[in-house]
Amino acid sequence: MWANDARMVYQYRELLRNLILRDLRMKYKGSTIGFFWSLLHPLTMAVVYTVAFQYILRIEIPFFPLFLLSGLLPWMFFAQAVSAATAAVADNGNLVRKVAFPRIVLPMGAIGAQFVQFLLMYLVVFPLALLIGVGLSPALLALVPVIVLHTLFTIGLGLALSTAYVYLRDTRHLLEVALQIWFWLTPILYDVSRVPERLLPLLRLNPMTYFVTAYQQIVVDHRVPGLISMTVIVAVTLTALTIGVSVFGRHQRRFAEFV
């Protein structure tokens, strides 16, 4: 199953970068700045949030910052990407109607969109570790695992939301509500340390939590990531992908009635 689609979205490579140019350029058009506007945001709310924890609340976290900054860029891409790839197949209704191709492209160009901004601003936390007296060590490497495996776990979720949006419109609107929770139940802003031991619980059913805590593990620690989280971050992203790509494939036939 998953062969097949690897192959048709190979085959259609270039529709796929066509997509992914079309939203970026999209995106930033008429904008003096470009790209910059989109590394604005996630340096303002670090500024916004080091002043109001760590100096209002007096939250103590060391680097907090680079700690801050390092879990919540993946979380921007994770929240954008999928907000994107839900509406992906509904907003282009008539390229499905009227042009045949392999409908898994188009959520696939909105997540790479999200991924390629991800990865530019990504660039911003190794000066940042530099600046800050944090460093850089080998562990880094493990970043490259961690963001393939938290880019297929988002696809994997974005494919099962684009299907839902086809058929209920208000999957948006849940969506929405639904990452303002997942938000502030994943440990973006405070460290699991620090977490109540009747809470953790919750977070450990949360996906998100084990993403977030290896970026922030590898980068702010210097620390690879656990057997036992690098096995939850595998099967999660197993488990969203087998879904999401089901999912997709088994409905993708009628989207065109729909949309």
The other form holds:
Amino acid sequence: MWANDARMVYQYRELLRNLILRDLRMKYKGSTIGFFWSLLHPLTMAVVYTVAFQYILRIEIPFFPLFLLSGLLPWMFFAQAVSAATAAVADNGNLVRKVAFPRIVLPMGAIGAQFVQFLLMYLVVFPLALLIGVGLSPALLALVPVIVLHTLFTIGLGLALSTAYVYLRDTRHLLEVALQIWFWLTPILYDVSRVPERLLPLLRLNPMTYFVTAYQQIVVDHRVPGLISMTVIVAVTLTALTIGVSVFGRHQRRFAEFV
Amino acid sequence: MSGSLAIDLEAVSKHYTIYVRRAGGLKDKIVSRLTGRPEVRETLWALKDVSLSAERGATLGIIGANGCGKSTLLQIIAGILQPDGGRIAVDGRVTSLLELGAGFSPDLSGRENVYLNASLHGVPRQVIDQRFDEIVAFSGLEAFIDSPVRNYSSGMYMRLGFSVAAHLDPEIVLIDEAFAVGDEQFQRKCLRKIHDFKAQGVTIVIVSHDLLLVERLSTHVCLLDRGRVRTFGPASEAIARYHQLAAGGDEISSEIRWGTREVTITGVRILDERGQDTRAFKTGDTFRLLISYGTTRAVASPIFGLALFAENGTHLTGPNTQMNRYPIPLVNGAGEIEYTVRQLPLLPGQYAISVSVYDESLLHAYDHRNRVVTFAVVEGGSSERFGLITLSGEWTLKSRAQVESN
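Output the structure of the form predicted together with its partner chain; the preceding block shows the form predicted alone.
Below, the chain from earlier opens the complete complex, with every other chain and molecule after it.
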């Protein structure tokens, strides 16, 4: 199953590339500094929340702007990529109905476009770290496996949801609501140490907690994630990917009849 | 599968589920559960036990009435749809000209779309780089290749679509009628390309209503009727069978018929000037429709009528004896009624006719036979070629001086 899917995606890598380019071109068409507008959104959030949390609510989290961006950008990538992947098959109905090609390329392309933007945006973390005195460290290399696993987790979920959306158009709205709640259940604006005991199990059941915490620890504390959290991350990723690939693989042959 | 077969289908079946009452969204699904009114489904067999094959380099024609399963069959060969039963083997790289330009993104330029479209067929970029100029030259769209395709006319759209598809080195080409696009010059270019494919040993599957074209191109023809193979054999044989069926031997079209049958339409014939049965006319020919009827009792003031449809379903005209002021006081027993057109104004194409007999109010159908006969108008009658009809009008040119002197 895996080998076959991987070979298909590789064989159609040109299509994958073109779909990613198409998404990016459409988004930034006619806007000379388009990419910086996308960057402005998380940066504004960082400024607003820093003012609100540090100066008004007086919550003390060290290096708050860096802490916030290091977890917020991966979250935004995750949320936007999953949403885009969900719609990818159904919204390209004209392609699915007329041309035979591996359907998996569609959600992969949607996620790929978000991935490219995420990588570029995440670069702001490094000058910011220098600016506020956290500095850089070799521990930052641990970001590479975390980003890879995080992306695979996103692909798994995106594949499952894009299949569901073909059959049930409510999926998109349900996802929007779910992502709202999910955001507040993930320690992005706060750190786990401030969460009341009663709520902790909820956070521990949330896979995104482990990913976001890993990003924050690497960037802010220069600490490589421990064995336990890495084990959880790998397990969660493999589970999501297995479910996503098998669900999508079982249904993709019939997509042309339903979109 | 033997090595020389490019396409091999064995007992392929495909059905669709028609939702008489469908629960589409979540709300509907829940409501239908709660109210205990489950979704109502019916199964429609689009293809049933279809077996056919094409050798490498052969050209296979598929003909049949609308709704006989031709498009479903092409989509299955293309790998877009999965059959529900049977076995299918397709050996070779398939390029479909099913819906030209289907993969185009309106916001991208022609150039970007050429690359996107080619990659949809799994063609590597280097190959497209090499072919790019050739593709653009073939489409004749050099001047517009860098503008967004949203600004293209539908003809330009399809020209670019055909050009890309035709330059992908296909091993198997699937062609739906849609390929005959654009102006006459481009159509000729398309036909030449298809002949090139044939010469290069490319396997071709062509679906068309244009029997002449199918006969000219195909080595074998498959006649489909309501999802089943009626005839699969040499082109001339299958086409003869098609004519035979269409002429009313068996009913080939899935005719829809309703009415209470106090008056029954027992037969419909299409005749030429000399009263010979025919299915082909030229523009301007005399056209005669002969309707035979029978009755179960004496019926007063029946109204006979017909409806003429173009191939795309456009309702062209619908004369009846009431509107044409031809009152019929009474019919009793069998008889015939004829509708004569002295000069047929239709341009080349396929046409279908529905025939009906109603009561005086036009609300109650005695017998309504939807699309009971079809006929073709062939080239050679009129030099006009745009649209469906000719007005047989006259042009008169006058210079300003002549206008003023009048």
